[in-house]
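Have a look below at one chain only, the form predicted on its own, in C-alpha cells format.
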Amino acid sequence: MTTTPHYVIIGSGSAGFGAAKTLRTGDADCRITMVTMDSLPFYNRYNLPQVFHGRHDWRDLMDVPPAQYAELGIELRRRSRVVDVDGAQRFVSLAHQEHVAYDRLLVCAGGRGYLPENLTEYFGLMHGFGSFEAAMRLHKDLPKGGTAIMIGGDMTGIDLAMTLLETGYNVTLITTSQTFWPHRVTTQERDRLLAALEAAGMKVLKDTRAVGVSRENSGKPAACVTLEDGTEVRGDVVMPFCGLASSVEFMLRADVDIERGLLVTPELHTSNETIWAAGDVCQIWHDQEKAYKFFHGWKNVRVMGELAARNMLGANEIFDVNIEDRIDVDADGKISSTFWIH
C-alpha cells in the first residue's frame, strides 16, 4: 500500500509558487504544504515600485487570485516562521512550537537585504523595501517631490529609483562595492552606468562612504546619511539597496552543505536526498569554473523552482547555468538588465 506523498516548500515567491504549480501538475494526489512568514499570498515584488504609480490595493500585484490555491489544492501557511529543519526526521519546525513533517522539501526561503557590516546598528532607522507593507510606508513617508537618499543601488534599487524619478521624486544615490549587484561590472562599464544615471536626473555620490545615518526629527523618518569625511546628505527617507543575504540560517540541522547559501546540484538537489532548493537561497554548481554560483533576477528563481519540482517528481533536467548575464545602455540612453527580465 502506498502513502500520498506531502511535499512542503519553504517560501511563497516565485519559486515556491511555480514549484507548487509544477507538482501539482504532476502529481493530481500529492499533498502540497506552502510555509511562509509572508502576510499576504504570492504578488511579483518586482511590481513594487508601482505603488508609485498609484497602485495600492495588494490584490493588484497579485501574479494569480488568492482562491486559487484552494483550487490547486496548496495549503498556504501564511505569517508562518520557520526556525529548524530536521534532515534526517525530515520535519520542518516553527515558530510557535508547531513541527510540519514531509516526505520531500523545497527550499525557496530567498534573501533578506544585506547590509554593509558599519551599518548595521542603522538598519532601524532605514526603509526597506521587500513587502506590500514596506512599499506602502515608503509610499506614506515619501513626501511628494520629496528625496529618497539610497545607499548601494543593486538592480532592485536601480528599478525603484528609475520610478521614483519618472514620478517626479528626487534620488541621491551613494554609490558602494553593491551598485549594479548580482551584475559585476569592469570600472569603464560602471563609469558609463552611473553616468546614464546622472542624465536620468539622479544625484551620485562616487568615491566614499556612508557610515552613519540619523533623523533629524525624533519621530520622523531618518533623513540624514553621514559620509566618511564628515559630509551630510539630506532627504526624507534613507533606503538601503547593497544586494541579498541568503536565508538559510534554519538549515543548519538540515544535514545540507551550506555556504553564502544552500549548495545544490545543477539538478537543484542538496546533499540531503530529500531536500531541494532554488531561488535566491541555493549556490548550483557550475562545472566549467569550477565554483557554485547564484543565479539571481525573476527569469531565473521562476525556472528553478519549475525544475525542481519536476526532480522532486522523478526527473533529472540540469539548469542552464551558462544563461545571459548583461547589463548595458540602449540607444535611449536608459539602462537595461537581464535581471529584470521576466
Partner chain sequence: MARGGQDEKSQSEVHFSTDPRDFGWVRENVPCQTACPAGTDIPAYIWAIMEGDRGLSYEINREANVLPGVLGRICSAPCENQCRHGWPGNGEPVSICHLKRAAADLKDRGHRLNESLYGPSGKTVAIVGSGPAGVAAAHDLSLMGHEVTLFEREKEAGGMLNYGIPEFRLPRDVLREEVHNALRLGVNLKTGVEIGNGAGQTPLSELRETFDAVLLATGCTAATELPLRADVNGGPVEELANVEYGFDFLLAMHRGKKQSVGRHVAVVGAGFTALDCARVARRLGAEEVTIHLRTTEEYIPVSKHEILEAKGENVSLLGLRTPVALQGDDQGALTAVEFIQNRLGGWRENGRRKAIAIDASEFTFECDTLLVAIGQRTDHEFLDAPVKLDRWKNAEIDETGMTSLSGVFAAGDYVKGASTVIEAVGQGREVAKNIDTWLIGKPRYQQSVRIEQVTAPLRQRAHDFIPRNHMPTEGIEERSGDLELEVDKGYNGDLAYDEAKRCYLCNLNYRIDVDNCIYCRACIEVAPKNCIKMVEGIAINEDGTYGELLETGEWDQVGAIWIDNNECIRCGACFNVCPTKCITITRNQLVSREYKE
The other form holds:
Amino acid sequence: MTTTPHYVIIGSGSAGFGAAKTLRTGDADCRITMVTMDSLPFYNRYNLPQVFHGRHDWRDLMDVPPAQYAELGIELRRRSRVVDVDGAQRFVSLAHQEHVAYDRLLVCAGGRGYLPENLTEYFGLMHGFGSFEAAMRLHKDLPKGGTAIMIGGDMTGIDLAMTLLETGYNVTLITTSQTFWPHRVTTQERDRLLAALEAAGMKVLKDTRAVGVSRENSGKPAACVTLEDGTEVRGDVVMPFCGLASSVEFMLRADVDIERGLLVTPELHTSNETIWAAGDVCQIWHDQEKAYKFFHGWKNVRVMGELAARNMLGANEIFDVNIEDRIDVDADGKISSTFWIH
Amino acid sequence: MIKSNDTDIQIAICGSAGDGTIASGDIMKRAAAAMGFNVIAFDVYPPEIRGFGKCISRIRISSKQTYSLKQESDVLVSLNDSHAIPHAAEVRDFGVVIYDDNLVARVAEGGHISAHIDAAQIPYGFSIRQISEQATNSSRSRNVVILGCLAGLFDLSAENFHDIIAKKFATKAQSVIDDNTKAFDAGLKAGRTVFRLDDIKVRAGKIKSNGAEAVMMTGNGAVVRGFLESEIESYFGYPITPATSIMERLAVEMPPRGGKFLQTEDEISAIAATIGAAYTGSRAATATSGPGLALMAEMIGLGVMAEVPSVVVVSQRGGPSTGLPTKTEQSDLNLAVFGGSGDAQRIVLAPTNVEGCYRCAGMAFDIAEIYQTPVILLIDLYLSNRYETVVPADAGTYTPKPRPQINLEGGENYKRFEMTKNHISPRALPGQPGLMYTATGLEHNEQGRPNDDAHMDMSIKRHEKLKGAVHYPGLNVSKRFGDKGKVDVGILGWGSTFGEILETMYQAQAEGISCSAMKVVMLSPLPLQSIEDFFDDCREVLIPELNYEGQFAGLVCGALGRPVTRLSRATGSPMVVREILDEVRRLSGREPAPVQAVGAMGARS
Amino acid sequence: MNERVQPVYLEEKLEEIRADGHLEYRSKSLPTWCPGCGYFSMVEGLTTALKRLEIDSKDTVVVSGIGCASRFPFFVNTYGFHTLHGRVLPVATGVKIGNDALTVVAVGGDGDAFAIGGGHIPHAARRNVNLTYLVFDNGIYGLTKGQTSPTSALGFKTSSTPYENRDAPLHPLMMLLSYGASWVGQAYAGRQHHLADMITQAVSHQGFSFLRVLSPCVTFDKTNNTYANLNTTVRDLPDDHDNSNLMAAMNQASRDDHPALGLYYKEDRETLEQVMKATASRSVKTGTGRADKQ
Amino acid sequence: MARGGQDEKSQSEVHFSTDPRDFGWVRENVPCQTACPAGTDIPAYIWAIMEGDRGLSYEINREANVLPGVLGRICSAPCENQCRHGWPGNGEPVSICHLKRAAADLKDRGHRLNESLYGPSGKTVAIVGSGPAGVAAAHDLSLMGHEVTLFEREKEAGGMLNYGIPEFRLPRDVLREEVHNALRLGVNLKTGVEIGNGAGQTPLSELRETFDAVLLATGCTAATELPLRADVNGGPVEELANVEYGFDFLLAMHRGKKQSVGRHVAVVGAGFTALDCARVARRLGAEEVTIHLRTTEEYIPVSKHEILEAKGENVSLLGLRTPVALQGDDQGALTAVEFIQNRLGGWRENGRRKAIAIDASEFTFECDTLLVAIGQRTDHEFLDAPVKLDRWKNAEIDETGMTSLSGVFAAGDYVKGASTVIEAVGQGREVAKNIDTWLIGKPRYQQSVRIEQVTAPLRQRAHDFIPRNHMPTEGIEERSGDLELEVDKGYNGDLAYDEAKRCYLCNLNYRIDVDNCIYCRACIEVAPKNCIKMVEGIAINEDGTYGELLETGEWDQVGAIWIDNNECIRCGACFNVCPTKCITITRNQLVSREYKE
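For comparison with the form predicted on its own, produce the structure of the form predicted together with the partner chain.
In what comes next, the whole complex appears, and the chain from above leads the way.
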C-alpha cells in the first residue's frame, strides 16, 4: 500500500515557506505541515524595519494572503512549540502534547538573538526584534525622536539602525566583537564602517563594554546602560544585536549531530536519514575549509529552503558554499552588504 | 446599523460540561453589561451536568442596539479542544482563537485546536491550566483564567470583572472569591503580555437610558423582576429546563418580601397549588416548560372554567417529550393556545426579547385578574437563557392596580359569574363577608352552581370577555417595524425569533428591498385587525418560526384565511438570519430563488 | 500486617479482576456521571451481582426514569429502558408482566422515586412485582442542578431552599416497610463490596425487592451525604437483627442519624406474577365467566 | 545504613520487600537515587530539609556518602540530569547538590553524628590512600568493628580533594572536618607514609603480612599524556617551557608551590580539572584563558553551574578541536598550539560524544601557557607484588573488589581510572562491605525495599511552579586574584526551604487499591499530568520489573485505574479527591538491613 508522504517543516521563515512551496510544486499530492512558534503566517522578516516607515498592520508584511495556505494545501500549526523530535520513531512532539508523525522532516527553526553571557540577567529589560510583535513593541516603546541603544550591531541591527536614523530617531551603538556579524571584517574595514555609521548620524561607542542595564519607571529616557568604566549611557530602549544562536534544544533527542547548529551535508541532509535542515539553524559542511559553517542572510536562507525541499523530493543538489561575503561603503558613505541582498 | 468605530464583538466560549464554561460566559456578559455595553448572550449546554457534553456560551457585546447573535464570532475560547474544534470555523477572518497550548494529556494528531485554525485567524495560546494551578493550586479556575486572558488581550478594565466575581461567588467561602480573583489576575497578566495581531476593537460602552442604570438580565431574570415589581405573592414550582432559574431566583427573592414560595413535588401539584392560592386572591404563578405544561393542561382548563386568575410561564424547548431538553424551539404554541380539555381559551403572551419578558411579566397579574383567567407567558429557552441589557421601567409602572373593588350587596343576589356587558363578572375573594360561592370545573350558572344548560351562554361569556385584552393599555400586542405603507415583503413573527427577523429586515432594507416586519405578542386572543392590515400592505408575507409544523403560520392562516410563506425550522438552534434573508430576497423577486432545503413546510401554503 | 503497606502487583490484580468476569457486564461506553459520583459503585455492584448469579445479560432488563441515575442502562451491557420521570415502576411492571422470565431491575434516584414517582412505589410494593428497585439516594437533585429532594436533610441549603430546607426528609425504608415491600435493604456507595452483596441478594429475591443505596452527589452536596460524612455515620445492622421481624426492621430504619447497612426485612409472599397465574388457574377451576352469567 | 534497626515505627506500619518488582519500582521511579553512584536517598534528605530537620538530612546523606559537605560543593551531580522535575514539560531539575550542601552548612552547630557501631571483630585492615574511596571504606570498616589503618603519602588526608581541587571551590576547613569525623571512630591515620619499594617506603608485602586485608585506593596519580603528532606519549610537553600537566600544576600548588602563568593561557581537557586549571589561571593573572574541547560544551562531564561560573570569570570554551602539535620559539618557550578541527561523531557508551578529526583542517592557536588536563591514569610502579591489570591498565578486580592477590582489594579511581568523587565514595562503601564479608565469612547486610505508609500528600501543586533557585555567588570582582575565597556562597535557610519544596519526593508511591476503586475517574479529572490511566494490562520486562501501562478507553476493558508513577509528580491531587479513599501513598526506599539467612 502506498500512501502520500507527510512532510513536516519546523519553522515558517523564508526557508520554511520556500520549502513548502517547492514541495508542493514537486509533489501535488503530498501532505505538508508547517509548525511554527510565530502567530503570524509567513511574512518577510527582513522587512520588519519598515514598521518605522509606518507599516503597522501585519497584513502589509504578508508575503502571500492567508488564503493561499489552503490553496497550497499547507497545514499550518502556529503558536506551536516543538519540544522534542523523535528521529527513530519519526514524530515531532509539540508543547501541547500532540505528536505529529512525519515521513520526512525539514528543520528551519532559525535562531534567536544571542545575548552576551554577562548581560543575560538583564534580558527582561531589553527589546528584541525577532518577530513582528517584537518590532511593534519596539515601535510602541520608542518615543518619536527617541534614542535606541544598540549593543553589538549585527547586520540585522545595522539595517534597523539605518531605518531609525532615516525616520528621525537616534541610535547609540556600543560595539562588540559581533558588530557587523555575520561579516568578518578587518580592523581597518571596521573603522571605516564605523566612521560611515557615525557620518550617518549614529553615536558609536568603541573600546568599551556594556556590563549592566537598568530601567527607571519615572523620568525619561527610561533605559540606562552601564559601561565597564562605570559611565552610563541613556536611551529609551536597549536592544542587543549580537548575532544569532541556533534554536536546537528540541533536537537533542532527534538522533542528529549538533555542534552549535544542526550539522548537515552540502545536500542539507542531517545525520538522520529522514531529517533535513535549512537556514540559520544549520551548519553546512564546507569542504575547502574543512569545517561546518553557518550561512546567514535572506538570500542564502531562501536558497537553502528550496534546495532542501528538492532534495527531500529525491534530487541530489548541493548548496554552493562559495558565496560572496562582502560589506562595503561607497563614496557617499552608504553601506552595502551581501547579507542585505534579498 | 453597526459602524466600524462602534464596538460589536461576539465571544464564544466552548468547553466540556464541568469546565465552568457557562459560568465563565456569565461573568463575561455581566462584566460587559457593567461596562455599559448592550449584551446579547446565549448558552448551549448538554443535559449532563458533568461528563463530556459540549457547552458553548456566545456573548455579543455591542455599543449599539442589536437584536440577535451573529452567525460568526469574533473570538472563540476553547476550554476543551475536541468540542471547540468544530467551532473554529465559526470565527471570522482575522478573528481570534484562544486555547491552552500546554496540555496535560497526550492528544491524537490533529486533536489540538491549533491544527484547525485557518491562516486568516489569529491564534493566541496560553498555558491556561498551569496559570490556574499556579494561581490557585488547582486547575478548577481555568474558566476564570481565560476571562483574565480576554480582558488582558482586549484591555478591558479588571475592576468590573473583580466586582462580578465577588458578586457571583458572594454566597461561597471568601477563599472561592479570592481564588477566582487570583486566577483572573493571573490570566490578565498573561493576556496583557501578548502582542495583539487581530483587528478586534473594543471601545467604551455607552447605553442610553431613561436615567436608570441598564442591567443585564436573562429572559427568566426579566420575568422574575417583572413578577417582583408587580408584587407576586405566591409561587409554586417544579424544576425543569429552561424554566428552573425563575424558581431559583424567586426562592431567593420572595421570602424577604413576605411571598410564599414552594417547590412542589411535580407540575401537577404546582399548578394546582397556584390556582388554589389565586382563588384566595393571592397573586400566584408557576413556571414550567412544554412537558410540564402538558401535565398542567388539565388544571389550566380548570382555571379557565372556574375563572381563577393565574400566571403560568412556559419556556419552550425542543419537543415533544424530553425532546431536545437543552435546545430551543417554539413548538408549544399549539399546546399553550389550545392545550387542555374542552373549549378553554386563555390569554397567551409571547414577548420577543428580554425587555418584553420583563414588561409582560409585570402586566400579567393585572391582566389575569382583570380577565379572571389563566395567563400563559410563552417564551423559549433561547429567550429564557439569553442575556440582554434592559433599562428598567420607572418605579411604580407595575404596581398592582387596585384589586377589583367589589361593592356588592351580600346575600342571595351575588352572582360570581354574572352576565355583564363586558362579560367580566364580579369576583369575590374568600374572606369577604356574604359573597360565598363555589369555584368549579363543572359547567355552572351565573351563581356558580352546576348547570349543563348554561354551557353555550357560559362559553360565549368566557370567550367574549377576553377580546378586550387585545386593547389592554400599555401592552403592544403587536407592532410594525421598517418601511411604512405598501411593501414587497412583510415578515411576521413572534417570540424569540423576532430578533433575527429584525436583523434580517434591516439587512434587507440596506440591500434596497422594500420590507417591513411585524411582531405579534398576544397569541390568544389574536389581534386580528392589525394582522389583517399588515397583510393588506405586504405583497408577500413570510413567517419564520422555530418549529416544524409552522404552528404560528397555521394559527394566522386559520384565523385570516390568507396565504403566507412559511420558514419553519426545527434544528434546536435559533433562526439563522442568512436563511431568512435568502427567503426575503427570493420573495422580493430581486434575485432568482436560491435552491434551499427548507423542507416540506418551506412551500407557500 | 497493615494492607496499605503491602505491595500490590498490578498484573496479578488485573488477572484476578478479569477472572472474576463482571467486566463483561459493562458496556463499551464510559459513564458520563461527574467524576466521583456514587453511581459508579452501582455499576460495579450490579455487574458483580449479575455475574455471581450467572444471569445472562440478554435475560436482564434495566429500566430507569429521569435523573442522573437514569443513565444507568447505558453503562451496563443488558437490555435497558430509559423512560419518563417518575414512571419507572409502571414501565418495569409492564416489562415483567410481558415476560416473567426476564430479570428486571428498575433504577432511579431519590427524586424520581419519592417525589414525582412516589405515587407508584406503594403499588409496586404491595403487588409484590418480582423485580428489583434500586434507588440511588443522594438526597439532592443532580440533573436540575442541586435542588432539595424528598430525602434532603433538614437545614440543607440548596438552590431551592436558600434559607435552609425545613421539610422533614422522608424515611424511604420505613415507607417501603409500611408499603409492604417483601425485601428491604440498604447499602452505601462507599462500600461497594457490601453493595454488590446486597444487590446480589435483592436480585435473587422472589418478589419486590427495594434497595436504597446511599450515594453522595459530589457536585451539589458538599455538606450532607458526602463520603466523608457517610463514612463516619453508617453502621452495620446488629448481628442479631432478625430480618423477619417487621417491627425490628422499622425500629432500625427509624434511626437515620446512623443509617444501618444490610437486609432489614424479608418475607416470602406471592408475587404479582404468581397471583396472576393463581388467579388465572382459579378462574378456570371455578369457572367464573361468561358461561356462568348466561 | 541499617535504618531498619532505628525504625521507630511498629512492624505493622512498615513492610520490607525483596520482590524484583519493588526494586524495579525504586530504580525507575527515583531516578536521582538511581543515578547517584553512592545511591544517596535524595528524596529522603530533601524531605528532611522541608521538615526543618537539617541534621537528619545530613545524616541521611552521610549514610550513603560520608562527606556530604564536600560533595555538596564539588559533586558532578549526575542525579540532577535525571531529576524528574527536569523532564520535558516539568521545568528545571531540583538543585539537589546545593541542597546537600545546605543540609551540611545549616545543620545545628551542636549536631550529633549518628553512628551505628558494631563490636570489635579482631580483624585488621590496611587502606592505602586517603582519598574519597579510602576515607569512605575506612569509616565503614571501622564501624563494622575492624581495626583500620589508613596510609597517606601526603601530609594530610583527603587525596585529590585536598591536592587536586582549588580552595575557591572546596574550603579546606569543610574537608578537614568531614574527613576527621569519618576517621575518628578508631581509624589509625598514618600520613607521610608512602607504600612502595623505594627507600623509607613500606612495601605492600609487609602490609599483607601485618594486616588481615589490604585495600588499595591510591587513585590516579599520574597525568594522562598528551598524544601529539610527533610523539604520542606527549614528549613535547616535557620539552617546552610553560607547558605543564594540569594535574601536576594543581598538585604542586596545593603542596605549597607558588605557581605562575603567562598572559594567554590555553587549557586542553574537558573535566573539572580543566575548568579548575582555567579558573586558577585567571586568578593568577592570565588575561585570556581558553579551554579547548574535543567535542562541545554540551557533552562534557561537568555541571552547568560550574561552566557558567567559569564563563562568568571570562574563561572561554572553544569546541571541536584536538591538539596535534606544540610550537615553540628559539628559547624553547611555547608560542602556539596546533589543533586539528573535529566534527561530532556518534555516541560513546558513557553518554558522551565521539570527536572525529577532519582531514587537513589543522590550525594554530597562539598562547604562551598550556595546561594539559585530559585525564589521569593509575600508577602501579609502587607495588612489589604486581596485581593483574585489565586492558585499560587498571587493576583488575573480581565482583567482590579483590585483586589477583588474595586479601588485597582495590577501589576508587585506582580501579576505574579517573572518574568522579561521588563514584569513588560509592565504591569505597561497596568494597568495605565486601571486605567485611570476606573477613567474617558471611554478608552483614542485605538490600530490601522499605515500604512505609504516608497518610497524606506531602506536597502542593503550587510548589511545582517555584523556579529553580540559583546558587548565590561571590561577585566577579571579589573573586579576582583570590585563590581561597569560596565562589559559591551556599543557600540560606529560606532558599534551601524554597528549593526543597520543589522536590517531587519521587520515593512516594501513589497506588490505587483496585479492590476499593469504583472507577469513578475523579482522580483523572484533577490530575495535572497524564499520570492516571485506565488500563487493561501492563508490560513486564525480562528482569521481572514493570514496563509500560497498556491503556484502554473501552469501559468493559478497564481492569483498573492506575497511577503511572513515571508521569506522576506526587502533587497529591488524586489522593485528596478520591471518594473511597482508595489511594494509598507509601514511601518506598532502598535500605540495607541486617542479613538474615
